[in-house]
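Heads up, the chain below is alone and in the form predicted on its own; it's given as structure tokens.
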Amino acid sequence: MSFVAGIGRFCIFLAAFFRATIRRPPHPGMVLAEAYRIGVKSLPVLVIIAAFVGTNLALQGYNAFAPLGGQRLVGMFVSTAGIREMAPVIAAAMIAAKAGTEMASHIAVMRIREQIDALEVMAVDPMWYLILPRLLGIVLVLPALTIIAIFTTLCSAYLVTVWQLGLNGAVFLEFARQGIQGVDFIYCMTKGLVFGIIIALVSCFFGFEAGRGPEGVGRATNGAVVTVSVAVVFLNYFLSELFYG
């Protein structure tokens, strides 16, 4: 029953958000500030994670194909798994862990300090002021971060395949090219767009629903991370089924 009640509160939250923001665009400076905070400041962590994911994909792919004499298929394996599945999920998980928790905790602190009530007293809609810039900012940067994750994954996999495993670089690139198509990049950016919307809305929802005291902030932050992680994995399957099924 609590799960059903939570779904109901989230639907009411979405309805109130769309009513408050559908006819009133945010200030461009607020959106760009959020995009910079979410995207540029998260870029170093994303590059490191994507690089090590690419090296692991190359190593595991080589170990899987070597007994069958199919080492040259490593490039196809990395491009297919990395671009279609791993890169969007990596980017979304990293942004959820960094920016999503920050959204939830910041809004939760404002809730317990009654700053959100103060915004309403000043005739400033808190959903327009707090949620819409974050939503548009993450929508702007997450597809781009997904493309960067793809590039980093392929480059790190190439380096491991050629320098450590001793395979021919031209063969790796040829099979990597065969494993992907131009439309795959569009699909990945679409996944990033959907994941970004989910991260922003769910994280802000838990911030608005935070209870009183430090415990309320902690529960809101933890609930946002867990819910967003489950939602991203859940939606990734259905988006993959829609695009590739």
Contents of the next structure:
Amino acid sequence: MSFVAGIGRFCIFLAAFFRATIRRPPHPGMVLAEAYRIGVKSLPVLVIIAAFVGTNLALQGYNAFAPLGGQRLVGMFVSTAGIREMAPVIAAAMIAAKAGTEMASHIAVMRIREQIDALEVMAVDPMWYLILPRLLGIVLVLPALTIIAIFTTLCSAYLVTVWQLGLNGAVFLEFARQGIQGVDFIYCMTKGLVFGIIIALVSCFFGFEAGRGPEGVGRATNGAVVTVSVAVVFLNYFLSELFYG
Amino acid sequence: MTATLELLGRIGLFGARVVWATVTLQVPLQTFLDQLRTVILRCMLPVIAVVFPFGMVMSLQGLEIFALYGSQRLLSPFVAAAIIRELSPVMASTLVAAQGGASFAAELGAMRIKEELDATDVMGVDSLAFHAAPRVLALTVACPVLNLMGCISGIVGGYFTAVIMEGEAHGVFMSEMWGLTGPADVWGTVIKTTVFGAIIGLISCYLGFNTRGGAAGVGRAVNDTVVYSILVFIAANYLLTSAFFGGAMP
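Next block, the form predicted together with its partner chain, ref. the form predicted on its own:
Time for the whole complex; same chain goes first.
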């Protein structure tokens, strides 16, 4: 029941957001500052996670194909699975965990300290001032971060394949190339774009709705990251069905 | 770098105190059971809601590739192996970190800010053994249980796409399913997620237990919990996968 109520409140929040921002262009400096903060601060975490995803894709691909005598397919497996599914989802999940929780807790703290009310009193629209730059910033950087995640995944998978599993690197690269089509990059950047919109709007929504006191901040941050992860994985299925189904 | 090392050392000390409190039976059993139930109930829906669509996606992509070679019967062992060995442990633990770990960090952080933990200490009860240790243990036990739920829902998701939506044969899917996976894989997934659960529990409870700086500090603790615990367990995942399913080390 509270879930349905939450969806209703989210729709009202969206309507208010569009009404507040549709006529007012964003402040470019703030958008760039947010893009810098989200992109550069999340980059180290994202690169580490993407590297370990690549290592495990290579190990599991080897493990699945070696009994059938198809070790050479590891490259194709890594590139297909990595580019189509893992990299966009992992990038979105990590940005949700790093930047999304930061948005939620920042806005929640402003809410419980009544700074958001103070903004309204000063005739600054909090939707325009707090949410729009974050939304545009994440939309700018997430497709690029997805591409970086793909690159890191492939690099670490290559290293594991050559050094740990002892397969031929050139064969890996050739089969990896066969698993990639140019249009895949457009698809996965589109996925990144959609996920970015979801992350920014849902995290800011949870921050805006934060309850009283320190528990309110904790609960808002927690709710934001869980809701975003579930929404991203569900949307990923529908986008995959649309692109590849 | 030194700050990271110091943090790791402090988490290690915290873990040692949790283990000591557990061996000397200072951890109240009832609190542990309550927290266990809470964390399983809280995480169950998110875990199922994430691993289920992942199974569907695996099935969708797998069908496309296997259809090229006309070998659709390889689909179900492929889906089962991928879900049990890798996807469900990682996705379920991510959700346990995001939901269970983060909520424990928020609870303990709020208790620290409101000085409830200090009040417990003043009453002569060790707040670490009474509040933090049961939560660490609850996450350690809950993570494998939730992972098994994730495995089942992922395979059901794969079945849903392959059989109900794409019209593959039900009998083929069911009979071929265990072609690649054996008991060793199930043990592997259970051991992996127990380790991940312990990592998530230690990091989340340490950060919540040592929250500073008011309401903003609670937000920061929750944020750091999610990021750090995912980072550490993904790194551990690589080592554990190498150990269990290794392949030839040079």
